[in-house]
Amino acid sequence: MASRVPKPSTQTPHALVSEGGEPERDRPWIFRTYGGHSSAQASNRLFRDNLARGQTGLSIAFDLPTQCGYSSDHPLARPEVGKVGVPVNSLDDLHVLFEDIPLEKMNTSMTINGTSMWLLALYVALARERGEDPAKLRGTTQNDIIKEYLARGTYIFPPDASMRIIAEMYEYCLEHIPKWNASNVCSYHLQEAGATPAQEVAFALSTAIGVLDLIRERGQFSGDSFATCVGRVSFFVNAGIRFIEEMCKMRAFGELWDEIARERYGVDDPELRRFRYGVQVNSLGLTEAQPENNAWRILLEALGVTLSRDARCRALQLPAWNEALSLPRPWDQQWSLRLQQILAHETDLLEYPDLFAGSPVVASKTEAIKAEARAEIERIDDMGGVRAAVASGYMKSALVRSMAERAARIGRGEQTVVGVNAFAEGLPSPLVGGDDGGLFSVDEAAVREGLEGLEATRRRRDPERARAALDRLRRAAERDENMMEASIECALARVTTGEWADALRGVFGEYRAMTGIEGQSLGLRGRRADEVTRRVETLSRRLGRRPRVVVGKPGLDGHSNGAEMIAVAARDTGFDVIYSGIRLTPEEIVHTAVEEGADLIGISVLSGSHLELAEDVMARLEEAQAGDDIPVVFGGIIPEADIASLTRRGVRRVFTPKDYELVQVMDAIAEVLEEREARAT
């Protein structure tokens, strides 16, 4: 039976009152959690769970492969299918993904970028083939490429080309759609990538501005309705530990985002001004380290976006406690869930006015944050627009700076994280007990399940109908033509996900982002840097130059933060560092070890797939005969349990998120390699 929704409360006098003189409360925002995982039957069972839990609205995770755009039986994708989230390979999936859902009841959020267009497309084809009406559809696809170049990595086209995209889905959605979010610009990932509160505004709302000059150009609309066009925009933010800081930033945020849409857009009707956003709290400062702190901080950051009224989401997804350790299982979304319950229908959060209207302290920080994004945003328009700061390296290597600023406060002890470089000491978290330490795993076979059903989709379809949809995308594509209906026509046609990305790539070509590392440093200082820099300097007069390190990014993976605070930190500490970037083979990062002369190799992977990337680079030095020249370290988001198997795999250390001190692992690293000249002499 489904749980009973709680009436509005109306016993306080001092609640908002309606025209007739009642209380009334604010409706509360749309409770999501982020969901997916496996296969899309058992992402069904999930996202019914949860609505039946009480959850007003689904967000979707993708799995890599998904959002990289390849099939699942993609040499590159199949360490990756099901890992951090659902995959979709064909319209047959999204069948299944949503059975027993309607759509038209539904408000579905789509957190989904290279591949929103085709993802989009499925969504209209499902609903035409379900008889329901596709202009009744309610969501959002996140559609934020520009992040994705500077922090996300699940980027496939070039700039012009994955802008061109967003445009054309804003003036299909605005004829066709009326009530969805064609594009959701995305502050959370560049928070995730070290923004301060003021580059996290900026940031999004040049690539906001980005989208809607792009379309002005475009000449599609005018008027009315461009002033329509731009109150389509919305926003998806993070909301971070330091909870008045975030409230003044959404404040700021809000009232910037008026400013611009009134004096560069000319939009008069406030309620096309207004600034829409949802919210997931941060991820970034969750820590594996006594992990039920996550509880308290995530409830924390729940508040700095949802206690001032003027300022209030309208949509909040929460992360479970156990996310820097694992994908969550059912119980602890559940957990999260609760709180959002508990937070809008027991307190009495919903029925004041704005606390905060009037305080001096918060009107002093949000005009401090607004004047350090204006001048940002100014910045980047001088450049000539947010492709042009993004082709010039300048805003990534702001990211990459910041989140260095951080990561060296906290080596310093200067920022406080409790469990971590403060309060370490602690009884064992009784949350890790159990046989499956607190953690979820994928199910294989589910997995393998999905892949069945890919081959038994392009055995059913009419290939003469999926040949003529790509020809039809194609043309489009080269034509300068919206691709939207094509893309629907693909669908229909039970095109692959692959399929429809590889007809692009052949005419857009694909791209491949700046790291941002060049020039930045982390500052490290003290004893123990001196030390490790000291040992470095002993290897590098031992091998009569500085020991070389390949960082490597394998597989679809694009959080590639860990990645260059590693590449970063090792040249502080006397390493010469090549470093490539995201979304390489295990192939090519063997080969360019082997032929640059490399004495170690470091894998970062967060996504689950340490495992089969591991056994795969481990066969591949083998294969180069270097398996006893160049040791491998592993880091990233690894459970305990799983540090023994990589072990036995020949990788000789394994760094996970407890390690956040860069000045140890820089020394296990020197020792590894000291280890290497032992065996060697």
Second form
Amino acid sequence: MASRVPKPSTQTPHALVSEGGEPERDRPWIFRTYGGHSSAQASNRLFRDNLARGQTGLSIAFDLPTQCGYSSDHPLARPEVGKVGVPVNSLDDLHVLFEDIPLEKMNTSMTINGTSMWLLALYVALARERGEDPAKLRGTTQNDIIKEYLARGTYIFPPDASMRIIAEMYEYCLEHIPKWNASNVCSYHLQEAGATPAQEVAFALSTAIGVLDLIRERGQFSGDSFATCVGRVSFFVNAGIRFIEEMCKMRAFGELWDEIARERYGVDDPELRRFRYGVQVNSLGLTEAQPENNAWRILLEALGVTLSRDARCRALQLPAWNEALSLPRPWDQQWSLRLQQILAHETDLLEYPDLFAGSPVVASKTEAIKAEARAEIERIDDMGGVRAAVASGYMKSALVRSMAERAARIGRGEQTVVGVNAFAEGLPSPLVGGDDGGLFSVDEAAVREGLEGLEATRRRRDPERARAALDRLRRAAERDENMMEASIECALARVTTGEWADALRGVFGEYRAMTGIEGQSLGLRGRRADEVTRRVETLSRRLGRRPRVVVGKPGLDGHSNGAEMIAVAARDTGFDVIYSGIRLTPEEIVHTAVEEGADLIGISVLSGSHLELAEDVMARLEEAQAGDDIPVVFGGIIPEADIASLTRRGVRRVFTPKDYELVQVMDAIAEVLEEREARAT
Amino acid sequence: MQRGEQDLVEGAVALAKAPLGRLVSIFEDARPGAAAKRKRVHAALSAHPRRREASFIGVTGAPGSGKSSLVGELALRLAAADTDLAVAVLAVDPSSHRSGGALLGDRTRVRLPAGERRLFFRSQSSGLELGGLGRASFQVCRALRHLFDVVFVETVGIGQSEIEIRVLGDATLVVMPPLAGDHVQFMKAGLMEIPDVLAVHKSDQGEPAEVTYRTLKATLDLSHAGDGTPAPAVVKTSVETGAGLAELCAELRSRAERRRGSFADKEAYFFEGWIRGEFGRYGLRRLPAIGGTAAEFLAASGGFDDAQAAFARALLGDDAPGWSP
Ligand code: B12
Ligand SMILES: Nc1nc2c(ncn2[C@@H]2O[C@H](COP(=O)(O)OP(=O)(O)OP(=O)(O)O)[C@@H](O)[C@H]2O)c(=O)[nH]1
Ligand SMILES: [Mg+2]
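And the form predicted in complex with the partner chain, for comparison with the form predicted alone?
Time for the whole complex; same chain goes first.
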């Protein structure tokens, strides 16, 4: 392998040559498109189309029930089935999902965490039933639970149990599926939750350290086999709009990882110390306003991780211009894929050795990021490592603080976002002018088909075998035995996703992560902020106490940034706020509001299930006889066309990313409360 | 009493959430006009045939020591052990001195089943009050007193002026995190005078909790040697392992029975507190002339709500503007 990589020519340092001295280009990175929706059938079609268009790897998005360990017919699952990814209920679904796609030839990346072991077990079982060799499977289960607690939200079990699952998967894979990346340490999601470059580097490397320390402690590997294990750790990184800094960040990542592998783990082979990483470029900065601008942002972000040969990604996936509007449609994905193809095939990018080697500017910037990250890694180490720093809330608070600083900078105009807080005037975008408004919609008929499939699986399976498989899984969990084989047997026995997760919930319990908002402030200042604070003050006098707001995140949606910022902004402007974090049921949210005598409920939904959840929340409020007392507002990714439906259901205001000025949002909330007072008197 | 208020009281006594939530709001209402309503509702509650009589358990301890987690567990356990028992939690969180707003985070740590009527959780902000309770905390306790059997009151836990919680609670629990301090700090803090029960919490963390436990024991032996009051119980607890929780429940309940204060004494104390808050030392100086001791004045005025209005009137004249109950 290594010998096929071209080298810089000694005669002409700007050229790359082969072993034999012939001029040669680098091979391009892997082009990926993150996708999956509606049902296994629909997603299979999507994958095959994408492969036919020249995509070179699969990157599977699962729906939230699958990610959180619920079968499609669970009450928590119903509003979310097939919305943001493909539902997988059992091995039968996986057969459909991979129909006519040769597993041995695929490099399959699965964005799966809480149920990572289950999905890998299903994939191995699929290979076995199709008569393909599981040992030849290639790909990745994302399986980084730390960033789930911190940013992404699809965790199920408490940290110790979750870390054990990760370690067991490494142990299994190294022995049975050597080309599989058991986990992919993610910094991508950390940046999406506000992380600075140094935080991104430090938190991700600390996570890798947490996993490797545990594996070493468990003692299944030693010497060379442990070094191989270190070599299997791969990363999934973000690339933001400050693309020079991001390029330096990639170098910092690589150099620090090399250092850690060498010094902490004693890995001698430089090949095993290589920082192997894939990238999804930043999406947080992609805007709802003037969405066409996002195309340029994506391009620039892609440069950050491709320009420099020494810090080039191995795989790249790009969001689409309509990121802040909805899931991408097939055409949107194609457009982004074309960007990669042009960059790799039309330009001369791949003809050169590293362009920045020796640049004092790049070296100095890289060192600065490294120094900051190193200090942070040490701090986390001193706290007892990443598990302790998650449990104590330190890491989450640090992210929320960074996010609040970002929101405050944008609000004050210190950080320019073109089309949002600068150059906001513009012509209407023709891209949103089509019949579908530039939006993707889920195929409801396909979702129903999937549900029928689940019933059929349950009917057809041998119930005795399924029960025995689940018993075996429970026993393995209790006795601290590796749960992979038991999970594969569950898969073969047509156990469902919900059953697998429930069995382990019974043994490990469930977890609720920190919100990180305590003690945070957005430092809202200025005339507008003072005005709102006074308005709330006046309201307080009228109400006889401070207005009390419950901010709720119903359903399985893990997007917490918006709710966190709203909660902090509300406190900053004088509201009393209750926010209990993600993944609550509408029942729990309404119950909280009623019990606490709340004046307003603010619901945040970004997963696309706002209509179903609004229905549920409003019905429960009626039931609790609080429908008139407690006005409800919504925020999140809510298409223009759905706003009227929400209003019809009684929702008083709807906010979307366009409402980035938090002071203004607070003003609107105060107004809703004034309206209620006016109605009451 | 108005029809709506009657329904509210009936609903609250039956522990239905919506009326309970609203009823408590009446006791938080700082508008002068709310006092009359509060008086009616309070009268109906205290005369209700199915009223309960709560014992109050005050819970304090440094920020993050584990108060809310522990209280949540205790409430669940008490309610599970006795199917007639109704338990409320009133949890106070600090307000921002800049904006006056608050993040009421205690609730986040506690997950009580939404469908269970016998468990009730209410958050409050401290406002700008010192001492770990909010302006309306005692007011709300006046209502909860008639509605629940056990009321936990969690303070902000800043560690100053904890005496309020000692008065309000029939038993006081102080929650100590591992490595809470050394012997001298324990002595200095005067903390030893507050608790009936000390929980050395997060015992799952092993050695650090052990050290705190031993240090505390030694300090207590020293500070309580000789004087007649019973020494506080010390229990090692953890919500992770469940260790010590049964013992803690039992200690708290039995000590609350033993030390149970009369509610009238609590009223007198908080009435004085209210005078100090509203009218400062001047108000307190005038109290003897206006109506004798706080207890005497309360008795003569016909209850807390009337006493507030009467005192304000006596001090400010008939219009009595600019005060809040
Ligand atoms: C950041 C982000 C993430 C982060 C989340 C980090 C975190 N802890 O929040 C990460 C990387 C983890 C993530 C993951 C996923 N994401 Co995402 N994500 C985004 C992204 C890029 C930005 C959202 C954001 O945080 N914005 C910043 C905050 C401050 O803004 P906001 O939430 O919109 O809130 C503002 C307003 O909407 C409003 N508001 C919001 N809520 C409320 C509530 C109240 C009360 C009020 C008054 C106002 C209000 O006020 C806020 C201030 O301006 C969006 C796309 C985009 N650019 O908007 C996709 C997006 C929301 N994600 C999407 C998807 C699909 C996912 C995944 C489900 C993918 C998958 N299949 O696994 C995962 C899983 C997450 C999960 N568990 O649910 C889709 C949703 C599609 C849909 N609705 O149809 C989007 C739209 C991207 C896309 N086009 O595909 N994501
Ligand atoms: N290890 C361990 N951690 C605990 C235990 N109880 C609580 N914690 C953790 O301690 C932290 C603080 O818990 P809280 O219950 O919020 O403490 P608190 O005293 O109410 O905090 P404030 O109200 O903010 O002052 C949280 O991270 C809890 O998860 C325990 O028994 N063991
Ligand atoms: Mg608390």
